[in-house]
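Here you get one chain, nothing else, as C-alpha cells; it is the form predicted alone.
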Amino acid sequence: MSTRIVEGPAKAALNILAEDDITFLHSLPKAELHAHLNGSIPLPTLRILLEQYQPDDLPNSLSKDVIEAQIRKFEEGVGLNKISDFFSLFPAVYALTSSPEASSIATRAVLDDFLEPGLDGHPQATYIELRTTPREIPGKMSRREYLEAVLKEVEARGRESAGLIVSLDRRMTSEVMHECVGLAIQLKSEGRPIVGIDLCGDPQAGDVENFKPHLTQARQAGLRLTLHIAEIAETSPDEHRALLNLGPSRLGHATFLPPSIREHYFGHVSVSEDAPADVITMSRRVADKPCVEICLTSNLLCKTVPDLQAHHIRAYLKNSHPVSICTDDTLPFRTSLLGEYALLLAKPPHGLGLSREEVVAIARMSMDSRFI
C-alpha cells in the first residue's frame, strides 16, 4: 500500500478541490510516463535499505551517517535555487540501491506506489513506464544484472500495466552508451517488457552529435525515443533541431523551445491566451507531434518557471498539442500523479483552472502516449 505524503503545490491544489472533484480525477484513467525510478523512491523503503546497508571499503563509500542525513532531508523538503541544484541529491540513494537484490526492493516498491491503492484505497495510475539508467557497479553488479533486477520486477506486473524505458545519461561516455542501446535491444529482443530510450541527465552536459547515434539505433531497432528537451533557457537552438530530427515519440519537458522551433516542427501559430483549447483535437492522437511529458510541481521547484499561470503547458494546449501529466521525481517533489492533475483542475492560483472535460482529454492523451 502506498503511504506517498504529498506537500507543496500538490497539497496546496488537492486541498481546494471539492470532494467530487477528487473522485472525478480518480475516476480518470491515468498513465505515468515520465517517473524515474531513483527518484520515486518511497521513504519507508529507503529506511528499509539503510537498516540492510553495509558500506563498501572503497573510497567514495557513504557512511550510514551521511545517507541518514540524505534521508532526513528529504522527509524535511528539498529546497532547490536551480535545477543544476537537482543532481546532487541522489548519491545517497544509489548507494542504497548498488546490489540487484535492493534495485529489486526499490522497484517494487515504486511500482506498488504508483500502481496499488493508497491510504484513500485508489492507485495513482493505470499505468506506468518507469524509467531508469542501467548502473555498474564492479564487483557487485554489472548494467545487464541492475536490468535484470528491475525488470523482474516490472515483469510481474503485466504489460498492461507497466513498461521499462532505458534512460542514457548525458553524462556517459559513448562507450557505456553503446553498450546500454546494446542492453536494451539484446533484451527487447528476448521479449522482455522494454518499450523505449530517454535521453536525461545535466542538460547543460554532453554533445548531442555524440548522443546521436547511439538514439538512431535504438530507434531503427524498434525503440521508441522520448528525450529531455529543451530544459533549460541557455540550450542552443541548433541541440534542439538536432534531437527532434531524431524522430522522437514523446519530449520531457519542453520547457524552453522557442516558438520558432515548434511552428516549424509541430506547425504551432501565436495563439491568445484568451483563446479556448480545443478539446476535441487535444484528445485525438497526432502521429507527427510528439506527445510531451509534462512535471508540473518539478518545473515549479527546479524554479524553470516561474508560476503555474506562466508555464509552458499553456502554449502546448493553446495549440492542441498532445502532453502527459507526469510527477517526475516524487521524492523529493512529494507530489503524486493524483496530485499533478488537482494541478490542472484547482482555479488559480493553486492551479490552473482547467475545465473537467479538458482534463479528460489530457488523461486521454496520456493513456494514447503510452509505448505499448
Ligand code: IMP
Second form
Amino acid sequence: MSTRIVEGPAKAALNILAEDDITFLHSLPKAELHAHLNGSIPLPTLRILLEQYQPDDLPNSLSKDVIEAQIRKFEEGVGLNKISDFFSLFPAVYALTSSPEASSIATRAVLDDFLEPGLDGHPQATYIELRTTPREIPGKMSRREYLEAVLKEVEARGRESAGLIVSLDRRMTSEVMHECVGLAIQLKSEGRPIVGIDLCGDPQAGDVENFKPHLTQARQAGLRLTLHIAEIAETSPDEHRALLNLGPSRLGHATFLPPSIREHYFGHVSVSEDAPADVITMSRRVADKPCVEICLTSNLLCKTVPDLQAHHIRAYLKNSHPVSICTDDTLPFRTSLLGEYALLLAKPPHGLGLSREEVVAIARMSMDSRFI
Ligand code: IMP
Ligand code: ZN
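How about the form predicted in complex with the named molecule, since we already have the form predicted alone?
After this comes the whole thing, all chains and molecules, with the earlier chain placed first.
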C-alpha cells in the first residue's frame, strides 16, 4: 500500500476542497505521463534500500550518513532557489539504486505508488508512462541490465496500465545517447513495453545539435518523442525551433516558449488576460499539437513560475492547446497526482479555480495523449 506524503502547494489546495470535490477528482480516469523513476521513489522504499546498502569503491558510492542526511532533507522538504539546485538532489538516490535488484525494488514501489490504492483507498493514476535514464555502473550493472530490471516491473502491470519511456540526459555523450536509443529500439522490437524517448536533465547542459541525430533515429524507428523544452528563460529560440522541428508528440513544461514560436508552430494567438479558457473544445484537437505535460508543483518549487496565476498553463488553455497534468518528481516535490488535480480545481490563490467540466476535459486530454 502506498504511503505518499503530500505537503506544500498540493496540500494547501487539497485542504480547501470539499469532500465532494475530492470524490469527484478520485472518480476521474487519470494518466500520469511525466514521472521520473528516480525522482518518484517513496520515502519508505528509500529507507529499505538504505538498510540494504553497502558502500563500495565505485564512483557513485556515498557513505550511509550522507544518504541518511539527504533522505531527511526529502522528508522535511528540500528548499530550491533555482532549477539547477534540483539536479544535486539525485546522487544520494542513485547511490541506492545502483544494482538491478535495487532498481527492481524502486520501480515496483513507484508503480505501486501510482497504480495501487493509497491510504485514502484510491489509486493515483489509471495509467502511467514512467520514464527513466539508462544507467551503467561498471562491474555492477549495464544499461541493458538496468532497463531489463525496470521493464520486468512495468510489464507485470500490463500494457493497459503502464509503459516505459527511455530518457536521454542532456549531459550524455553522443556515444551514450546512441547506445540508449539503440537499446530502446531493440527492446521495443522484441515486444517490450517501451513507448517513447524523453530528453531530460539540466536544461543548461549539452548542445541540441548533438541530440538531434539520436532523437531523429528514435522517431524514425517508430518511438514517440517527449522533450523537456523551454524550462528556463535562458534557452535560445534556436534550441526551441530545433526541438520542435523533430516533431515531438509531447513537450515537458514548455514554460518559456515565446509567443512568436507558439504562434508559428501551434497557431497560438495572443489572448487577453481575462479571455476564458477553451478547454472543452480542445479535447477534440489533441492530435493537432504536441500535448504539454504540466507539472504545477514542480514549477512552483523550482521557481520557474512565480505563482499559479502567472502559470503558462493559462496561455495553453486559452489557445485550446492540449495539456496533461503530471507530477514530475513526487519525492522532492512532495506531491501526488490527486494533489496536482486539486491545484486545478481549488479557488485562487490556492489553485487555478477551473470548473469541474474543465477538469474533466483536462483529464480526458491526458488519457488521449498516451503513447499507446
Ligand atoms: P531517472 O531518469 O529515473 O534517473 O530520474 C531522475 C532524472 O530525471 C534526473 O537525474 C534528471 O536528469 C531527470 N529529471 C527529473 N526531473 C527533471 C526536470 O524537471 N527537468 C529535467 N530533468 C529532470
Ligand atoms: Zn521532468
